[in-house]
Every structure is written in C-alpha cells, then in structure tokens.
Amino acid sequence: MPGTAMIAFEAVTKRFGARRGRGGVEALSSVTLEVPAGEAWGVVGPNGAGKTTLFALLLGFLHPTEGRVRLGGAAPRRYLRRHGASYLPERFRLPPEWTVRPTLVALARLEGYDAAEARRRADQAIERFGLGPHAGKAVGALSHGLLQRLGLAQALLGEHELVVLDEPTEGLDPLWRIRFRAVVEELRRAGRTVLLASHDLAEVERLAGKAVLLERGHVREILDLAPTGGERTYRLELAGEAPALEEAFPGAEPMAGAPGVYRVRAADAAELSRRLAALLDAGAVVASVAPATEALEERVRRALGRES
C-alpha cells in the first residue's frame, strides 16, 4: 500500500573482516532509511559509497553487523522466499552458449509459471525490449546494449512488488534509455516499489521521485527530485526595464551574471499566471519564463563538497 514502508533500514552498519562485531572495514554506518511502497527512489554516490553493500543487505545476500533490514515488515530472506523480487545486478551475466528465448522461458519457469505461461511471458519480454530479431542468438553473440536489454527482460518476467535495478541504463543507447523511462513509469503506475542505483544522475533525476545520497557508508542526504506542493521557483527573463517587478513578484532575485533574468516564486501555475498578468499590465516585456530547477548533479556536488 502506497505510504507504508516497503524498505526499511534501521541503524544498519555493515563491517567486513570484523571479529565478533569489532574491527574490520565499515562499508555502511548507522544507515536509517525508509522507502514507501509504490515509490521510485534512486541511490547515488561516488565509488565506494556503499551502494553495492546496501543492495546486498536489502536482497539478503549479506546480513548486517548491527541494526536490521526489513522488506514489507519481514526479514529480507523471509520476504523474498514468499514474494520474490525483480532484480537486475550491476554486472548481468549468463553462460555465453545459452540462447535468448529458451533462456527467458527457463527463467520464467523458475519464477513458478507453468510451461505455457512461461512461454507467453518470455515472448512478451522479448517484444517489450526489442529482442525479437535476436531471440535465436546465443547470449555470447549479443552486444553490450542487447545483453543489458536481456537483463532487464529477465528482471521483469515476474510481477513482483519490489523492483531493484543496479545500473539499469548502462550500455543502453539513447532510444532505449527513453523507452526504459516509459517502463519505469509503467511500474510506478502499477504501484510497484522501484529502487535503482546509477552513476548517471540525469537518468536518476528523470526516473525517481527521491534520491538517497551515500558517501563513505553514510546517508549524506535524501534529495527530493519531484516537486510536491509548496512554493515553486521560476526563472523569469525580461526584455528591458521592469519597474513593477517587486510589486508583481515580491522578493524577486536577480540571477548573477544574467542581466534581466530573475528568480521568482509562486505557489502554483495559477498564481504565476496572475503575477505575470500584473507584470504585463505594468508594461513589462517578458522574454521567457520557466521552472528554475537545479540539476541533481549540481545538488550532489554541493552536498559532497560541504565537508570535503
């Protein structure tokens, strides 16, 4: 149910090489995190930040040194035995001699489907990810991009509530990145919980509602990527003078290095329209107006730079 926690990390620490819980290398440190059911979140951070360890704990591959992880209120392995999950690892590999369609059919059988349903789901996945011309090829003959599409196809053979994708757009060409966004949007509309890790911050910004920023095993910040209510900021460009700007948009701020460009605020589109109308009535000439959003890359750089 949306709004309830599908994923919960409760003061989770993971050390490698520790003896009796002491010493060793700390990959995650006191991570507390809740991802509500039905939302899409990203996990970002530099190499070595702890993303791989976080995913391994989430999927029950590892146990925490301290704290606990819960999926749908249960321990990860217990939840996954009952409900399963859709999972794409960062390095998706299959034996090179395996053939695309029979492989997907076999993997669908492992999901618990009977032979007829497994064939139907395999064919559906082949069509969904444009693998038709390659269905009879050996896995070893596929390009990097095609292998990635095969990995996505196998991950989504089943209809699981939890979808975990590690670097899902790696190797995809621009067209398939766009198509993959549509796939994620379908998952979100279906109420599935999606957690994805990626170094491509622009893609995370397009795909997720929030991003967990990890650094050296700590949650540095949880970044909102989709505005939800509250006052919004816009970039307003004027041609010429605007003596009534302050009356129309109280608190308007000139943007450094951009003459005639201001940062203005309005609660919603209706208020923005009213304020723009007042500005135009006063004789101002508006060259452009657009949402003033700061790219995720800049937000991450700023957050990591605070204590570097």
The other form holds:
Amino acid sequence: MPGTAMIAFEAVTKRFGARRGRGGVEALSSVTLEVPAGEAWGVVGPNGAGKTTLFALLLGFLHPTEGRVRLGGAAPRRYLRRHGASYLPERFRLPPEWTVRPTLVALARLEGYDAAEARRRADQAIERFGLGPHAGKAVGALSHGLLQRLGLAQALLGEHELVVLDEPTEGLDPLWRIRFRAVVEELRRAGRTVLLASHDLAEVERLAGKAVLLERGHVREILDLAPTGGERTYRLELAGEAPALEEAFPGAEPMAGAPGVYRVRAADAAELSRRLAALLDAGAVVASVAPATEALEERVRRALGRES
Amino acid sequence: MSALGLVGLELRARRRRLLALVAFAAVFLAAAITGRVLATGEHGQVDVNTLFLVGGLPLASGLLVLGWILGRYPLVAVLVLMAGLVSYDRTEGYARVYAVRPTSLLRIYGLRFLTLGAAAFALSAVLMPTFDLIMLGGEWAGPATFVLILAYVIGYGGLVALLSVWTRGDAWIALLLALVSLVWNALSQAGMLAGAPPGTVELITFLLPPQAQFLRLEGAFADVKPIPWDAFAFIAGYGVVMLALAGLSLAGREV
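Switching conditions: you have the form predicted on its own, so give me the form predicted together with its partner chain.
Below is the whole assembly, all chains and molecules, this chain first.
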C-alpha cells in the first residue's frame, strides 16, 4: 500500500522508571513520525539516542508513557499477532543450547508454515546466509558474525510487510555486508517497509531513502537521502587545479576539510563519464571519483553540531 | 499447533536441569536399593529396625529423611524445570524474537508450561512408584501417587508461571512461599496462631500455597488411603487461577 502510513508515532514519549507517567529517565521525547508503506528508512544517531527504544515501541515490546504508536493502523501487538514482522534485534541471541537448523525450522513454524514448508524455508535461509556448514552446531558455538547471519536468517524466514533491522551489519565481514545490501535491495524491490538502525552511515545512505536522526530521544531531523532530482552525488578528487569544473559539473561544491575534493552530481554513470571527459579535456587531473557515501555523515555532523 | 516446533528445543535447552533431576532421583533409588539389600523384612519390605541395627541412627534417619523429601520430589522437579519460564526470555531478549511472530505469546509459553509440566510429571511418576516398589517389597501407593504429582505440577507450576511473568526470582520465591506455607500450616495445626487478630490466619493461609491440601494428598499417598478429591480440586483450582493471572499479566506486560 505505497503512500499510506505503515508506521505512525503520535507524540510518543517513553520514560523508564516513571511512576504514574512522572519522573524516570526519558528515552524518547514527543516523537512524531510517519513512515509510508513500501519505503526504506534509516534510523541514525549517537549511542543512547533512543534508536532501540524507538524499535521496541514500534514492535509493541514497550508501551509508550505518552502518545500512541500505530502499525498498519492498529496497535503494534494486535498488528503483529495478525501479520508478524521481520525483526533482527540489536545483539541478537537465542538459547545457546539450540541448534541452528531445528531453531530455524521451529521459528518458521511460529510464522505459521506447516512442517514441510518450515523445513524448506529453514533450508533456504541456511543456504541464503551461508550457514550450511554450521547447520548442526549449537547457537552458543557460533562466532559473532555467524550469529548475526543466523539473526538475519531468522528475521527473513517469513514474508512480512514490515522489516525492522537493528544494527544489521554489526559483526558481518565485508563480503556479507555486500550480500546483506543485496538482500535489502530485494526487500525494497518487493515493496516492503524497511526500517534499519545503524551506526554505519554509509550503509544507511546506500540502503535507505530517508533517515531519522535521533539525538537524546528527540527527532532532530528527517534527512532525505534520495538523489536530488533523480541525480546521484559523487565525491570527485582532483590533483592540483580544477580548470572548468563549474562548466563540467554545474553546482560542484568543495567538501569541507578536504582540499581538492568536490561533491558533484550526475544523472547516471554515462553522464558522469561525459562530464569527466569534459573535465579531463580541460586539463584537470582526476585523482579519484566515487559515490559520495560520506554525505550523510556530514549532514548528521552538521545537524548534531548545530544543536550541541 | 505451530508452537509445537519449540518443544524439542525447550527440552534441549533444559537438558542439564533434566540430567540433574535424574541424578537426584538416582540418589533416592540408590538409597532404596541399599536399604533393601541391607535390611529386608519378613514381607520383603525394608525394615527400619533392622536398618537401625545395621547402620545405627544415621542410616535409619537418613532413609526417613529421604522418604520425606521423596514426597516433595515433584515440587523440586517443578521448581527446577520451570525456573525462568518467562522471565529468562525477557531478561535475555529471546521473548522479543517470539513476539514479532504472527502467533500469541500465550500459546508459546502455554506450550512451554505443558512441556515442562509433563517432564516434571514423568520424572516423578517414574521415581516415586519405583522407590515404593523397592522399599515396600513389590507394593506401591497406587494412583494417589499420580494425583499427588499432578497436584504439585498444577499448583506450584501455576505459581511459578505467575511469578515468572513478573520477576526473575520466580522459582526461589515459590520455594520460599512453599517453606513459609509449610511452617505456617504446622503452626496453625499446633494451635500456636490462636492469638492472631481475627481473620488474619485465614487470610494468610488463603494467600499462601495450599499446604493443608497438599498434606492431605501426601497423607493419602503415604498411608495408602482413598484420594481426597476435594483437596486435589482445591489445589487444581489454585493452580488454574495462578495460570489465568499469569496469562492476563503476560498479555499486557512489556517484553
């Protein structure tokens, strides 16, 4: 249902240790937020910003002290009982005695699949996340990276409209980070609503269309990560002078604290190549060019620096 | 039932506790066999007088203590197996992995309760008649044994389930309540609570686990008397109320 709000926070405040709604430590403060169905959003912010609390409220693990959370128009627990959600918790854990394959089969059964389908889905998840050689191992014997892959495997056993991933790439090696990106791209293409929290801002920028910036329980800003006017942003590093930069890349901006480095825009790889050719023809020496993955980092720094 | 897939994993996760209970049961059986070998009476049962002559007071009293504890084996099994029934999952964060599935937490924890209750029942139902058969030379207390075990599973299982929704120290608190109710019942029966304000004794007795009813069931078990079904019904009712409260609490509790 693209366009309708899948997730809605209405002036939500969460205080821990509050008595009759008063006192205690405020983890989230008057958060109002709407995430349309079918979009991928990131949640970013420093440690203790309230990211995990936001997810816990969203999934009905915690009750708001004030305000209201709606999932697909219903109370979170009611929604989940009916539809379920794909969820990877931060620091994913399961009883250490459980073994990988039976665990996935059992969790697939909780998704409502019959025994044969649950086994098929478990085997598919084992294959997808490279857990084959570890299928008979106890959860407690898995390394941090393998456990994280098991966490992703269990999260994606069902096909849910809502996907919530808390620090999904934590502990994954570079190869599995790349594979994880492909998985999220797949989910986006399938029209799922994806919410992911991460300290890896480049990861969020790659995967999400928007990012909620949280700080000390407040929504500081909602950052639009979609390429401006259909364009993509690149980081262009020149050696020496920059002749005809403005002609080749109109609107090129020097990046703060990095002499000779500019943020430039191009609609696609073909246009980027044409503009670079023009720049090279004008005598510029290009040292490097790459997608401007650090843009979100700068925006976050700017947003937080402005207030703190 | 989709939650059935968890049964094997639940037992696997508690296999150390199960093994500990089996080892604990083996102590009783070893004691019974020792008694039988050393002091078989005229009718094939273990004779305490002969045991006293062989091993003195320590051996005779040791066996009597074991016999007393044996009657509480189902309680021990329930407390050991059901400790952390819900609370452990909440502490470790496992409950959140279940809570996002399109199934009710009540169903998951209800099934866990039944699985662990059945395990506690099975262990006790093997140990207690076997102990009787060895000690009494081929006789046993009959179906009263199973009724007593079931009463412990329902009564204390329900209590642990309710406590587990609220606190991490569920089994320890249940044990404390069991001991307090044991002493309270003894004081009450000895007439030592006569000076208490009117209604206080009744209220505290009502709030504590129904020890008087357990004693009636144990009496039937020990003396091979008819089963006091009213006592069993009272305990079962107590357990069902505890379970209902646990279910209601679980539905509204944060995980």
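Because the structure is predicted, anything quoted here is derived from the model rather than measured. For clarity, a rigid core is taken as the largest C-alpha set superposing within 1.5 Å between two forms. Numbering follows the first chain given and starts at 1.
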property	result
Exceeds or equals 2 Å, Cα of Glu271 between the two forms, core fit	yes
Threshold 2 Å Cα movement between the two forms at Ala248, rigid core reference	yes
Core-superposed C-alpha of Leu59 shifting 2 Å or more between the two forms	no
